[in-house]
Structures are given as structure tokens and as C-alpha cells.
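One chain follows as C-alpha cells, the form predicted on its own.
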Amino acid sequence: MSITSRRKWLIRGLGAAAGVSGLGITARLAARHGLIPPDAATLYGLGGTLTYASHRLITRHSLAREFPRSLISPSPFANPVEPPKEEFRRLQAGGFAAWRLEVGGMAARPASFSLDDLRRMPSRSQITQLVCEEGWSYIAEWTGVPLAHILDSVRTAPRAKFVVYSSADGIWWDSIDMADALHPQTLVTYAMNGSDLPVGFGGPLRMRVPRQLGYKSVKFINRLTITDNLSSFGKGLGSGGPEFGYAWYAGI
């Protein structure tokens, strides 16, 4: 059976489990070809997998919409999240110059690079639309490293799984597939519209994963962490975002 056929065939069988009663029908062909998620035993954990399922298969590769210069948002809105506190401040009083983004797990070369590291790196800008759970969006251009140069840096291992980046408060953190971690669109940005990235939002580094829910791009990000298994992190859900009633996969 070639691919395509076998995608057809696999998104035929999602729908008609979904379509009968079929979650856990659904579940169990998901789980066949590999596509459960890390949150799949919480409430909503069957139709998280639907969904991721059904857009790793049909969207795997789609990119996100990116806008001309003009429609930029002239007042972003920063989602108020307080940055770190003392160490944060001395670090942000030296313009941020000591800051280090540290990456390993499944790496042969496991590395620490600072902002001016980062800033050496192969760039992309890219002008694309932040959504969020709540309801409001806004559009900004953003000026990252792509992740998937990070990665390739480092000497990511085959067997790897996912990506883990945590935020420098010690409390925020996430995690996404290869799939969006490999995507040409996936950045760690430290730039927006034009200047450094503001602290409001998220500076000096943020992840910004555009085809997901704002929650999945994660401000003041000093760690990346490459692994095969989310169970040891956090409570194994992939996140901190579903110890909230929130979903690891964000898709929009």
C-alpha cells in the first residue's frame, strides 16, 4: 500500500470511528500508527487524540498564514505573565548578555548559546498570527533562529520524540512533537517587529510555534530539552498545560 493510500485509508477509519461512537475505537487506531498523545487518559484525553491524529495526518506539513506588513497590529497585547524575579532582573539589567539557552537530552553535542550564539545562527522572519485560548489574537512579525537549525546543531538523535522547553521561572514549560519541532516555522525568537522581543512578550527568548494556541509558545525560554519519553517531566502529560484542563496538542 503506498503512503497516500495508507493516509486515506487510516483518515477514512478516524472518521468512521469518530462518526459510530468510536473514540476509543479511534484511540486504538491511533495508537496503531503511533499518533497518541501524552494526555490521552486526561477528561478530554480521546477527543485530543482525534484531533491530533487527524492533523498530523492531513496537516503534517501545511503551514501556517503569514501576512503582509500592513495588517501587523498596531497594539499587540502582551498576556500579562510576570517574568522571573531577582535573577531575571540582574540578568536583564546587563541587557540580557549573560543569558544562556542551554540544550540537551538526546544530543551528541549538547551546547549553551548565548543571544549574540543565536543571533549568529541562520535567521527567519516570519509575519503570523497569535491566537489565543481566550479569545483575542494579534499579528506581529517575529525573527527567530528556526528550531530545527537548534536541533540539527546539536546532533539530535533518530530515535527522538519531542522537544521539551522550559521557561526561566522554573514554572512554564512545554513540549511539542518532531513534527512542529522539525517545521520551517517553528522559531526561538528574539525579536518582534522589528526590535529585540520585548520582556512583555516573552524576552529575550520565546518559542513560537505558530500552527498552536498561543500557550504553546512559551516565554523566557533557558532550556530545550531533547528526549524519546515525556513521562518523566511534569506529572507525564506533555505539559503543565493539562494539569489545567488545557490540551497538549494545540493544533489550530
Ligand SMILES: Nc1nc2c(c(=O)[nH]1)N[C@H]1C(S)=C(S)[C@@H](COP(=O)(O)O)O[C@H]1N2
The other form holds:
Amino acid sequence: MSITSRRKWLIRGLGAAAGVSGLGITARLAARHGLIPPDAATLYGLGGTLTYASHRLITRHSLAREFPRSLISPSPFANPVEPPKEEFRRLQAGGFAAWRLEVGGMAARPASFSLDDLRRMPSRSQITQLVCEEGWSYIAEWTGVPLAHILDSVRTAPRAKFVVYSSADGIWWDSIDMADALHPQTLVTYAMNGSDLPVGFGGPLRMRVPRQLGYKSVKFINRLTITDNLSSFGKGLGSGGPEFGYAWYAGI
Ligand SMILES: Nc1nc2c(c(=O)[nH]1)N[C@H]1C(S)=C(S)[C@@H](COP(=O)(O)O)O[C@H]1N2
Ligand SMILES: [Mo]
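In place of the form predicted on its own, output the structure of the form predicted together with this ligand.
Every chain and every other molecule in the complex is listed next, the one we just looked at coming first.
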């Protein structure tokens, strides 16, 4: 089935699935407000769409749980990553002084920020849990700039719908909708537990999206692209994940 016909099938199927699950109103509102995730046409699309739509309709502004300092994990677990590229090692040798975060797409004032530029912006620190889909988790304090502030400073177009973020590893990229992008807990982080963010944990710069599973918190970010349409990014599924069975929307 083509993506378009799967999408039509999905929207029809939503009604049926919703009927049995008692989510009839959610399904109708999902269709009416376009709350259809970009990977809706994949295998898990039906359940994923109902989850995404009901989260957006009911808990759009809810906060991820924040923890007391006493619960910070004494030995947080860093998931292994791809070996860094030559370019990354060169930047690391220079203390990341030349690291840039390029911000473009649907913005009136596209910009390129150094780590110092980001450190001078308003910051937020929060103690949240990182939860991996493989079943482990840890709690840490992350400090960074609310993504909402960066979006505001580049004058994001009002009709923008998503923020795409990519990693200096050249492999990982992902995207979130504006509800998460403008959410106060979504941080472009440069520090963890009071020190510079270690490379193992995604330093020098990592997206932290505490309302979603760990895989949305992409390490080594160097580019943000603001868009109203994800079809030209990768295979048009909103991230690389859905190609490997990881849903684009991973709300927790
Ligand atoms: N660039 C990059 N970002 C990444 C990953 C990765 O391999 N490369 N792994 C993801 C996954 S699956 C998880 S669960 C978390 C792990 O975060 P941690 O190393 O802080 O535990 O990072 C996410 N971000
Ligand atoms: Mo993960």
C-alpha cells in the first residue's frame, strides 16, 4: 500500500479502532485537528495516532515529573554511541569552542550559536528521568536553554509545526511538534549534574525532551530546522526511528 492510501486507510480505521476502544471522540478530534503523527502510515500507526492525539488533547501542557536532588542517580548509565567522527574529535580537542548550533528553516532570523552564546541565554535546570525503551532509566539534573527561547529569538514563523534536530554523528535525527518544542521542560542542554555535559551523555549539546522516551533526547546536536512539513526529511516519517520500529511519538 502506498503511504497516501495507508494514510486514508488509517483515518478510516481510526473510527473503527476508536469504537472498540471507547476513544471515539479522540479519533474524531484527531482527524479534525490534524493530530496525525508523521509515521501514521507505518505498522503501529493506528495505536500511535490514538496515543498521540489523546496526549495532545488532554495533557498538552502537563509537566514531566521532577525529582528531589536526593534521588539523582549516583551512577547514571550512558548508552553506547557510534564512535565520534574526525570532525567531532577536532572540535573536542578545542574544548568545543568552535561548536555551533545552526538554527534555520521557517525563521525570520536564522542564526548560528556558539556554546557561550547559549550559556548567556536564560537557562533552566530540572531533575528528570531519562527512560530508555529497553527498560532502564536514571535520574539526573539537566541544565540548558528552553528550546522555546531559541525559537523565539530566531522569530519562528507562526505556521511552523515541527522542529527537526540533528546530531553531529551524521546518523541520529528526530523531530517534535510545537507542543513539545514550546514546552518549558524541553531543553537544549549543555550541563548535567552541575558540570559540562560529558561526551558520553551527548556533550557538548543535547536535546532533552523529558515528556518522551530517551531516544528522542538526541546527543551532539548541531542543527535545528523549523518546518511545517516533515515529508522532505529522511523518509518523511519524522525521524529515523520509525524505519526500525521506534514510533515517532514516544510520550511517557
Ligand atoms: N546521537 C545519539 N543520540 C542518542 C542515542 C545515540 O545512540 N546517538 N541513543 C538514544 C537512546 S536509544 C537513549 S535511551 C538515550 C540514552 O541516553 P544516555 O546515554 O544518557 O543514557 O540517548 C538517545 N540519544
Ligand atoms: Mo534507548
